[in-house]
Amino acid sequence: MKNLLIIASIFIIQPIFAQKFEGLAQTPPMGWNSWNQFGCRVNEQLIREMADAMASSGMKDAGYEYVVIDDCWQIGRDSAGNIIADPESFPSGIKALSDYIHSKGLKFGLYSDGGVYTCAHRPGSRGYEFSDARTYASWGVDFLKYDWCYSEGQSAEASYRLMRDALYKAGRPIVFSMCEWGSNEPWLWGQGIAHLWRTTGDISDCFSCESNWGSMGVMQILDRQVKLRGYSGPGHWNDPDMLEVGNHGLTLTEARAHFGLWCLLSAPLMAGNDLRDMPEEIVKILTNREVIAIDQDTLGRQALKWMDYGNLEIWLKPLANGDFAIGILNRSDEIITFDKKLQLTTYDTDFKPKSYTYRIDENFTIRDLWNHKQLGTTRENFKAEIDSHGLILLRLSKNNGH
């Protein structure tokens, strides 16, 4: 009887230890993903060149580390059910490519799907979760983006939990990124399962559209983040999808605003452009360390939409050292003149069960993070002209009487 009790206890206790890897993604992950620019047109030479460019362009030094192959790398399964990479596109194999990326001091990411097929109708992981997780671990994968196509009849929470358990059992620490588009409110249940979860459908990757700013673009996704602030933090991030900076459909002003807003949101920063021949203006946006520091701040608080004047919005993000980041966004098609004091006392009740009080008085200095300039203090009105679809991004620091 004693032995039977021990065995029963083992079966009861074991599931408790199934969990995501802790200690990963303590700040939002930064890297590059192939989908927005290349779709299914991926191959090992392209990915090697992207890793080279990340290392040489200044992006690696600015904090980007993950090189992620999205859909279409896989072609089928062998007789034992093991996933197979397309031998024409990846003749050296995924392990060799992973080793190359690691040799650059970078990390390697891969894509799969919780359904029977991926979104591009390649083999999904349903029914092969533990086999695929073992394969990914053996290949040296550091980041897994897990999509949700062809998943009819499945429970999202159960399916993602199953892959989480498979990754944990495989034994290699892998950042787990859930991409189920916010359909099942993953912010309510995802914290113990994944390190980040998509909150919306795909950001616009329409190369024939006039703009990626409005419909299914930056503004629509931004609006859907407002009520999700309390669910995001170190090791568990809201993900408003990858960056379109440097791609068709955004002006330079819009690209700068898009990047700054994602940093205010504490969003993962996954570039989606061609890194091999970027204009200098795009490099400056993607590698602006003062702006990136807002995203990577260790407090991990997502910004609060503090004031909404219709076409003019002010976003507030508290930072770990007592500073604040302020974003002043012009959503209109006209230039807006701003002339107000940046002083406030506001009560933040979104981070339950604890709420916070933020106070900015006249003793803060103001720094322009795009132009790297000091702009006086909060004693005086802050005056600026904000371009159409532009974002002024400021850091307010305690003056300490000086």
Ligand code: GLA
Contents of the next structure:
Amino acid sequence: MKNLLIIASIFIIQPIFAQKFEGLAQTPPMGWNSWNQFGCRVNEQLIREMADAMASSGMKDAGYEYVVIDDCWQIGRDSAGNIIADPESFPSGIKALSDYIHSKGLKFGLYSDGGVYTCAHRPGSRGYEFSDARTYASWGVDFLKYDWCYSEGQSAEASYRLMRDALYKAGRPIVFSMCEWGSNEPWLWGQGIAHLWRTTGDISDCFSCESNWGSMGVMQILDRQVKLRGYSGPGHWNDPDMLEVGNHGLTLTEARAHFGLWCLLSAPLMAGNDLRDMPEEIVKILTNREVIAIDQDTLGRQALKWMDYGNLEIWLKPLANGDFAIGILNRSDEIITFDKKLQLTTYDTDFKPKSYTYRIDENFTIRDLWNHKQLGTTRENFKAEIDSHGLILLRLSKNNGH
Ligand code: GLA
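Please show me the structure of the same protein in the form predicted in complex with the named molecule, now that we have looked at it in the form predicted alone.
Let us now look at the entire complex, which starts with that chain.
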């Protein structure tokens, strides 16, 4: 009888506690995160200004919603073990900041770590998962990025599962963003745990570089997404890391390519630049609605690398209404002249157990999403000069004879 009760309680309790919040992040989350531009230099004034800028720059209207403080907001624990925000940088407290962000119609995110310390050696959540989750819920947190430094000897799956359970128990729907850099292949086990997971080490604001620090340029990260596409979808996204658009290491052409590629990858779009004084050209990239629509497409299918000619790649993303997004990427240092028909039939077998057939015949219209222009149909050759490190981004729509 006792055994029966135990077994019954496992079956009854499991579905209540052992799950993530479903229904969140049905399209890739969009927002801003402090790390790429500000590192540890975070304070409440900066975060408020960033929320203001998100609203006034047009980013909020374009779909950005989460304002996320990354590492270095936390300083210690009180005698009861509750996490304490740095009182010098956040004198009004995190709840007041969260209220301010919510008052702008935006959502609020925080950062912690599954190990004893965060990567910047602030207190991590190990051993305090339930307490921290309760604190976040009481502060009105909507998004948690959960890192993996100082986690020696821990199982990644168990640690992330524990924080998932703690968040669920705290009762506030919080998007859960795993950041263990792809080290434990989170795409294989993360779907029931988190809403997104980093697939690589940290991004650098360079197009093609691999630094000693294990950080990577946009191209290196792109290459690592190819085999992961089948694991991504609504509510569970591959995260190739936050954006470097508007940071200094990328030219405008490269920033545009980076943004367009991340949209083709159905990547979370977390801006990582200073939103307060953005050049017009950067605002144009970050708020290009036709490009964002590719990222936010409800089908949520990460793009396929359809053709690889070495320095020239063609990426293909099927969209919910039967359209296709196509990205033509020039990785070389020279301009490339493209002159081919964009027609194809291809089989997509990455989303097991299903497979799909994509067919682009001569009856599609072609639209240039950077320049908002119609460029003929697939009946004719598509001709374009592609700048070095440039990405042409097109939307192909079935031509109904209009
Ligand atoms: C790790 C993460 C980064 C950032 C820093 C903060 O490196 O991958 O995205 O959160 O920690 O210390």
